[in-house]
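First comes one chain, alone, set out as structure tokens in the form predicted on its own.
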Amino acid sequence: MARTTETTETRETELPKGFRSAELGWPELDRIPHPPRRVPLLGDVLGVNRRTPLQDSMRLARDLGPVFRRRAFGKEFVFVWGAALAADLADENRFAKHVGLGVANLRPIAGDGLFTAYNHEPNWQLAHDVLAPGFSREAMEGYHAMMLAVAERLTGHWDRETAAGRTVDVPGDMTKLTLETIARTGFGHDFGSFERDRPHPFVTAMVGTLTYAQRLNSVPGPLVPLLLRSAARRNAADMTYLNRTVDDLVAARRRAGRGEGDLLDRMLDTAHPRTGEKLSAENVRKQVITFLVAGHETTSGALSFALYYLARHPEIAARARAEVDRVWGDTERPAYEQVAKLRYVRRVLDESLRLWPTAPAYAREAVRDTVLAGDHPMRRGAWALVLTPMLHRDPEVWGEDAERFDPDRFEAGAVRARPPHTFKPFGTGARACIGRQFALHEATLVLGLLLRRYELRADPAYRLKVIERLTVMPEGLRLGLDRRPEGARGRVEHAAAAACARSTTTTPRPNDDTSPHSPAGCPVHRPAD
């Protein structure tokens, strides 16, 4: 939020000597630990890999504790991951979303779209109120058949790869799936992703803009024109392509008159129920780009991590598959309401999002002078970045085995027993992801379809490597598939028991999220929820 010159000057005189304007808002910043061996002017740059800032911050968090700070090029950043601190930041009366770091770097392409709008910009509330009905139960039920149709294109592609004896590119194919899903359901468009040997140019341009936005965080502002000159040119070309693609999509809809009542129809035709105001043409473009990018990038990552963990934990995959077979039976195309009945499959997805939330941080700023968790004074406008993967690993909430993959952490009783605001893969408060139910329905449906159709084979030599581009994704993940024969559902208990037997002979490595989960007893035969 903007501050007056008078307020800023007053704050400077009250701060301890040596504090810069970049540190305003945290009067007792020196109480917050920071990495050792700071370099003058550059800050905490020793041992930092600019390609993995999230994972570097996670490493520092383990050493420095639930609140810490990092300095880069004269700017100080406060990171939070302790559950009590994150819960306090969730108080909507004292804190609001802060648009900073990489999110602000996306504003040249996403502008005042739902994800990147500043709190004071009126288009956020207007767009939210206009588009929220597009994620109602009635609307979601209408999207279901289109989600199924896109998923069938994925399974057709995987059937061909399996028949040819090839492994499948999980992140690449999940990206195709989720791009086509949001394009079809939201905007009546088909990118033809599964008919291409290479990623659609929209995906290439999108990845380029996300990567460039992240790189801006590791380069001092005055040096960007010098150090990122060629990257800036590529980014400008990527933004031009994204804008042109969306403009063509919107123009085609205007010529057609109307689609099937999807998100684009709402953006073009719906007036605010109270004010009668409509979204401007410029804002429609920003919202379409926001939904196409955010609506597929995060869900593709969530599915990719879930498939990674299912392949690494065959006993968990067997239990999930048994649930799909029991709940869906012989139904070829499950109905909308049958997806929510896959409670264990949903737990698998939630546990994947716990360990690797694909939007791995969110920022909160004080809307008035306050004290964070009763211990850290914050002035109005001061902000902190919640490091979600570490919040989801806080041993005080998740136990000393928090690195271990265990979907039963999301059994109903365990969820009720946990403090609130400890699981935040979609952000928090009024500015949390508007499409979270869409993403969860899509991902649960797809996991159910894939588990019913295939046995997953992990590459024993693969070790999880996470690529960062504001969002996170497993890098280089390929899986082997065995197509389940027709009638395999009648033999699922035998396969599940065999998977349990295999799992109990494996010795897990401590604190290794790639090691097999070896619970006491066979998890397939635990009582259903």
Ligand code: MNH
Given for the second form:
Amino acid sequence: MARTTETTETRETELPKGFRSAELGWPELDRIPHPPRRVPLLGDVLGVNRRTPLQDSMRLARDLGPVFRRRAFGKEFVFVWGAALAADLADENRFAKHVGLGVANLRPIAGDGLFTAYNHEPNWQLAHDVLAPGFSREAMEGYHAMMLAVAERLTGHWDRETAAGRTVDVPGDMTKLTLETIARTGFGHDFGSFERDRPHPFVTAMVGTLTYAQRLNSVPGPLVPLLLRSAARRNAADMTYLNRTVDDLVAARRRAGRGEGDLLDRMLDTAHPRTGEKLSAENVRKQVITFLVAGHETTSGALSFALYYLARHPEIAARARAEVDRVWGDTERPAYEQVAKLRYVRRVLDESLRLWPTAPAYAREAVRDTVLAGDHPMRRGAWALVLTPMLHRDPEVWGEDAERFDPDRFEAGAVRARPPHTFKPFGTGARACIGRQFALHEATLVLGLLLRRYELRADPAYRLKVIERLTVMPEGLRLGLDRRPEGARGRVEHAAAAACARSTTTTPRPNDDTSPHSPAGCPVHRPAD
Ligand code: MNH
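Let's compare: the form predicted on its own is above, so bring in the form predicted in complex with the named molecule.
Following is the full complex, with the preceding chain placed first.
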């Protein structure tokens, strides 16, 4: 991987003010490489597709090295992905979350909700303290039965599609699943997603605002009213719809009294343990929207990528399936503790989140003047974006075969052997994801249920296409399913061996990041872990 640092400097005079925003806080910005060809006003846009800013940045990262900068549409950004640099940015004494870019664009809709709050806003600490118990182990146990009930609606739907000889729409159905899960567990609400042919209007409106927020990043500020007029109007309508849906939901709860001790109950009733303060009605609205948005797109993407990789690697799917059969046995409905015991399934999920962390970047700012990794002076307030998919591919940490899908990277010993702060799909520090355990429990449960019930058939013609709208998702992924016979659980060995045999007939393609393991290493034949 070339890490060019020369030949990238161009003259930076005669650029409009504000264009060099990043330079304000980076006294030695000139030492940070950028792409060689720069276009006045537009910046580094040659060969750049505004629908794929992330994947373009990944390409630039490979050329420019562990820290680079990129100019687009009137703004300049510093990107970091080298493991040592990212680890330094994780130092909470010198750095904190930066609310900028995509996150800041969500402020109109999510305000000072947990995800979009500035560090100094009092509502962050208040909501964090009030809601953190909603993500404790005990709380998860309470959500488990509801998660299972929603997952059974998914399998019901997939059974019907399969019986009708149809393939299934993976990202579409995972989005239904995760939306229903957060709506049920968080707010006792049912969007009826599986009973609809098209996405619930709430989802359409939400995707609309996310897409709009991303587009705002790629249009020069002064041109927004010009270029995005009709989009802005639709965005305003989307926001009105989102707010109204949430207000109705909250009003219904207030009329009904308490729910089942879900997140909404906590938001409405819980007083801060020390100050006795409660969330305001306006803030509750922001939090509900925050959780509905943050709580489902990312998990849906994570499940979709995991299913993509499982379908592409029958030997890995067989090993995961064997684990589910062994741990769950004939249990019709797995209990809470039985999900945590799916260690290999969890590794499949981790490995999917390594290659495609579905919230693919987070921003860190210096809380005082400091020097990044002993090398790059930063003034207080200067910030950088951590490019997680590239951090997760840093060859110095993950090896030269970092592109290869291999869940064994997350075996306990392998994890211990890696330096800290090298795997960050949930961000870092005080502002890291509050829903991490929630997402992992939900996704592991669902993968377990699906592996136990179906064999996955990949469409050999499908090539992974990653669509970006602040989060990432495998676009157009459809899978064929074969219902496993009821008695199959007793025939684990046989099914696993058959899957292995099948995988050996797949010819790996050169440059294919997902080509199956060699048959010699067929992991199913190893003793169960
Ligand atoms: Mn989540 C913050 C990724 C699932 C609710 N989440 C973050 C951040 C990342 C992230 C990265 C930090 C962003 C930043 O630093 O700017 N989240 C994920 C991923 C998944 C996920 C990859 C699933 C997989 N998140 C969930 C779920 C919920 C949730 C599920 C809710 C039920 N996430 C949040 C909230 C925050 C957050 C709320 C903001 C936390 C804070 O700043 O206090």
